[in-house]
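The chain below stands alone and is given in structure tokens; this is the form predicted alone.
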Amino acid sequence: MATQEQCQVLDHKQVGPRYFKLTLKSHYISTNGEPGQFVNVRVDNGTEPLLRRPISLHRINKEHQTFELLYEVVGEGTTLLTKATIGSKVDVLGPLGSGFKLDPAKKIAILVGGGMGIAPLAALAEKLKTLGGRAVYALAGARDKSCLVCEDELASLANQSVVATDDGSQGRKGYVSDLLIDLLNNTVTQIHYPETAIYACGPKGMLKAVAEIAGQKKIACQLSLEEKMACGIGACLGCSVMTINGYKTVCKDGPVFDAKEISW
């Protein structure tokens, strides 16, 4: 259950051209939150803009109370919200949203982050190091240098980690998925399917392409959606994405779905 709370801001900071980390303190939500769950941020006290914006669990420290939300400023919300100085408290809902499903018998996790869609993947990176006895591949893809980041830190979490950006500027110059494809090629190959998942967030392209060599190599995929949000709880339906079941709400059916699930 989400609750709405005003939450100490204990550390701020710019970590790329438009990407900011924000560290709340937050008992609630640090021991109720999982990754792939969202939370949603009053960025000012008036009333413009009006709606919250939906930002991603980027870490979870249930030890200190505290989560991490890592935001890029596109917009007036976004930028509003990087003047939230240390000290200051800034009013969130949440934790919403449903988020990675952990199978006990999936002993091989692969992590496919395209864009800012490597933000939840450190919470799950992070908890699967915490429950042991699993190999983590940590992919991660951007437009080019100046888009990629914190791939240090989901690397830091993961067994391998690798990067491709479209224009080569680093990694290997490519899609995310491509070097998907050359993982489940020579390094999870066929024998290792049946224990495998794959965890992905990113562009709706990159998560189709993804859903389809998981469909193709038959393992086990859980997508998490970006779509613009409103409510944050599914009253809306500004999010609706068509399912086989029918529509469903990113916000609070998602934003992590079975890639068997979505109707592309």
The other form holds:
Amino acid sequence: MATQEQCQVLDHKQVGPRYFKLTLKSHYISTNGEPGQFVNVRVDNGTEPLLRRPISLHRINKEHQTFELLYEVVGEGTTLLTKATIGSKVDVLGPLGSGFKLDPAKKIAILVGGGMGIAPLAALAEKLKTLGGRAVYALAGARDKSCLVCEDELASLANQSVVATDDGSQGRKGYVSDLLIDLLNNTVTQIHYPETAIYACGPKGMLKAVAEIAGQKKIACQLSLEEKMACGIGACLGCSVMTINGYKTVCKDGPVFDAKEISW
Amino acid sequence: MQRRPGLRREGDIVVELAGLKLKNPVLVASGTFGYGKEFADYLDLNKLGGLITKSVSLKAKEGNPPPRIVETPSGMINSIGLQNEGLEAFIKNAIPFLAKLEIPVIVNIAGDTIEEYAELAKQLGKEKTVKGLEVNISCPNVKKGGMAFGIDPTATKEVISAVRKATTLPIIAKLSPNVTDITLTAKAAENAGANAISLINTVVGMAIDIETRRSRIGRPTGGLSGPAIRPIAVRMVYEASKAVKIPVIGIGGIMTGSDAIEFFIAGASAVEVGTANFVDTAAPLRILKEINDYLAKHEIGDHHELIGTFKE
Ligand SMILES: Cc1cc2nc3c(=O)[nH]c(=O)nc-3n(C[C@H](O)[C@H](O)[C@H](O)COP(=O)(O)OP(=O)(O)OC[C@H]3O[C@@H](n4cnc5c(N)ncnc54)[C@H](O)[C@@H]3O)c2cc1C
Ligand SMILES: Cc1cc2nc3c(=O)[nH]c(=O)nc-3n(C[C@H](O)[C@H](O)[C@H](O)COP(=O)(O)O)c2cc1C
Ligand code: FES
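Alternative state: the form predicted together with the partner chain, after the form predicted alone:
Now the complete complex, all chains and molecules, led by this one.
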């Protein structure tokens, strides 16, 4: 179930060179939203741009009936979204899609975020922390230091958090998939694999690399995918991705899929 | 409530369309509303004038390779490729939900061959939930069939005649805008026994990524929809409605009540709302309210008084 709602902007601030955090009020979305789900945001009432923009639930605060979005300005739509002022309302459709599935038998969770892929992992880390009984490792990768947006947040939610940058300006020099290999070689070693689950979100190349690593080591792995969307609710079949069971919609069947299901 | 003489109550508009009785002239367009269920959370489906399903083909269609969507100025290009589970699965999976609706359910059919269209019509004629057929002879996103039937008046006539022979259900022929003279296919559909025509389907379009020089969708071309095509649609409804006696249903970029009114004045008896459903899940009912507001403001009792009233 989801709703189309005019959500009040409670806070909206710049958190990095091109990054913004938007806090919205919604009883329905905060109550029903789960980590890995997203909302489809109408950034403007006109026809330019025409379509909504999908953004993941970054934080979900059931107590205060709010949720946060963390987004990067990449084009026209996200630029317009930056103009939403505190107190104004934003037209939001959500919560949409099927989020991360949590298996109580998996006592070790490894969260792997590349670039803005970090956004939904904060909500997941928070949920895992609330549930307790798990060791949570958060791995974040970004182009450079300025592109690391919520690693503090993740550090506070996870038991251990590590970062990598492509240019080495912060943390390990390399990709987030290198961090994953390090972790699986040194800390979460082979005897732990059966009780480990990897949750990854980020660019396609990174997800593919993570899926390969998980596949080789036979570790359960869920990926959050992205595809251009029109409706966001499974009606247009515009966001299809190929899986071993044929085309599936990223907006409804996903965005979170079992890594084994994806046909790359 | 005190009302002016002649002015009907809101929601009273009754439309007789191709032998179908609609509560109001706002329907939802094929492929933009799934099989209805997808939108049930967001609006009261029973308040729609009618529901037109996503195209159903005889056998399942996998659809086209992604990306299937690209946004363009005030519009979008899609290359879905008629993905659907095929007739049998449609009857099994979609009909039970549609059967519970109180509004007319019109099934949009698409075939690769004339025989397939006829077979679809024959089978669907046995389903009491199905109150009419919209015959899609205008999909630009498939290699076989589809638009090929809708750009040639002779082929249009053959398909519609075959469907006419196969069923007694009301038939709406959905025409393609990708023609030089819409009146030819409109007349062909009328002569072949269509009870109404609907137009327009999407306009063949293209968007190129200038860095890779490749298409921004999975195939070179796709179908353009949304406000960008509205002026083309209004013009074609105007031309087609003058050429035929059967009712015309206007489709193309309708986002507001004013847009719908424009189509009525051009000659449409009813409208279908498409891409707008993606932008605003409440679009069809909001548009209906805006139509009624316009009628009230102009003291027009019924939208029929507007149909084809364009002043040359
Ligand atoms: C399920 C889902 C969840 C998402 N969650 C988030 C989130 O939490 N935070 C966030 O910042 N973004 C998220 N995105 C991506 C976001 O939807 C797009 O960045 C946004 O729609 C771009 O809109 P725009 O109008 O600003 O850019 P456009 O004008 O549409 O595009 C501008 C440029 O950016 C490129 N671009 C467009 N989309 C993406 C993308 N997804 N990744 C990289 N480049 C892109 C385009 O190719 C183009 O070159 C998510 C996407 C999906 C499908
Ligand atoms: C994503 C998408 C899928 C569509 N699928 C179908 C379809 O299956 N059958 C059909 O007859 N028309 C299909 N159409 C065309 C619409 O029904 C409509 O004719 C067209 O989009 C123009 O109206 P609009 O501008 O209001 O969207 C589709 C359109 C879109 C955008
Ligand atoms: S965006 Fe329409 S089906 Fe996913």
